[in-house]
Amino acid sequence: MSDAGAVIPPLTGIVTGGTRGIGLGLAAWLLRRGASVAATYRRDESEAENARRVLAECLSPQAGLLVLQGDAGNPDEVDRQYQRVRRELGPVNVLVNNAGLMPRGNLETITDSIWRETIRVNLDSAFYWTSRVVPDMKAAGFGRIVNISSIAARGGGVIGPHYAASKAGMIGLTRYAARELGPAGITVNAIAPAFIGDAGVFRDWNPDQKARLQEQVFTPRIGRVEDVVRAFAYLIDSPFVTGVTLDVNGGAFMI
């Protein structure tokens, strides 16, 4: 129970970018919770196959699992995936907008095409998916939408202006959607991670590089996917928390 008299219903969730890193961790948590889950990915078939194996081990007998290929920044493909999820798993009441690109660059090197592609995949996708699932959530009187932003939304970060802008846009979308959808029983929140050593660009960093990240946090270690999962679990079970951005960064945002 989330609070006195309020019961979390059976969950059916979509996790975009759900076959690696943070997305995979969140999809696995939902499955262990007993939810049915659709995890989407763009093109890496080897990662998708590994995710199928990992997620299948978390699957409850009564739940379903889909691992779907498609471009989250293409509204036609989002429609196709959404219809399949609804047909095979049922109405959706949890959405995690996690799909994203992280090409590094600066104001002088980022091309127009890289700018547009990053905004399209990182930010447009969140709008497309949110707009599709809202009718299901309103009909149920319950919904949880969690947008995976970044410390870059607040302080610019190290990836580039395109990435920072896309993640800042997700926070704006979060706040607007929380205001509009709250009366329908739908909470909308964001998580802003940083320095998650087993996700994103940091997965491939060597120990010396990761040690340097330690200098930018105020905790005994850098982050792990499990830290983001804990924040996510709190938001799923919190009916009176909406419109917030939960920082998961070891205090790095204070620098």
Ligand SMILES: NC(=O)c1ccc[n+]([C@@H]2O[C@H](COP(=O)([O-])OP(=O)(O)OC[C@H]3O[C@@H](n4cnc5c(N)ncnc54)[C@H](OP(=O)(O)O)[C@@H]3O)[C@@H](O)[C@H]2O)c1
Given for the second form:
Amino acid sequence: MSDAGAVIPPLTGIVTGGTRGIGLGLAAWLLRRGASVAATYRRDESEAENARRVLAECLSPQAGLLVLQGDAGNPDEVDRQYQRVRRELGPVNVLVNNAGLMPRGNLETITDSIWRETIRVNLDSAFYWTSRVVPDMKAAGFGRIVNISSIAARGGGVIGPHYAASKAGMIGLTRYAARELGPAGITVNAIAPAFIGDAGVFRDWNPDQKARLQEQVFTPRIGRVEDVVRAFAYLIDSPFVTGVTLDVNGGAFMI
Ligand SMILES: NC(=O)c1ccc[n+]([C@@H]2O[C@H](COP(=O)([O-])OP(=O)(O)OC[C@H]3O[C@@H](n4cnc5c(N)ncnc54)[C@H](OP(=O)(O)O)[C@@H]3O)[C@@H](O)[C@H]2O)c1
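Please supply the corresponding structure for the form predicted in complex with this ligand (the preceding block corresponds to the form predicted on its own).
The next block holds the full complex; its first chain is the one shown before.
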């Protein structure tokens, strides 16, 4: 009997979309735990600058930190980023596929190009990054891959068909990868959040708008990034949990 995947080595993680919201919270948690971390982003330099400051405060003495620009949905940029991460931080054993787009629309208003762009950024990116890091995780006999899906994967949600399809696709990828990689000591799981009030579009909503979100959940408050971090911490420390989707949405998945 092998104990592959059960003894947690020093962690080196990549968090796509790690410069704000949920990704920033997960990157900060990894750093506070002593990990080296690469947080990626695509466009927003001022958020990246802020993330550099926030994340540097969480950095342990022996650990490293990179905040890297690059499109997670572009395989050449993923290759370029991973080479740099390996060179400067070493092989990666934690991957968080978190980068996501949420343009709103319905079956009649979503153009072909918005469909393709959403699938490319939300879903293709998870395949590109997963396929790149797997050889190093296999060589180490340890890995944790966490895909940030959404409640929309289950109930369709309100963002649109492109978003729901991308997030449901992530769950299929999670389950397939969990089967293939489990024997190598690599767990693959998803987290399906909803109504995380300090992330994404909700971050800028006023208290009246947020009160409407409260009507969607069964808990006394809507979600916070820290709630997703708690689920993530559980998955990192759980060698016998793989292929699951953790609902972090105040019970809204029951609606
Ligand atoms: N907030 C919620 O309630 C909620 C609910 C369900 C699911 N989620 C999921 O959780 C994940 C994070 O959401 P969030 O609310 O924290 O969003 P957010 O605050 O908008 O953050 C998104 C992050 O992704 C980055 N990003 C976007 N496109 C990228 C690309 N092509 N390549 C690399 N990075 C990219 C953004 O950086 P740039 O802007 O610089 O590109 C930013 O760092 C998403 O996958 C989202 O679908 C969130």
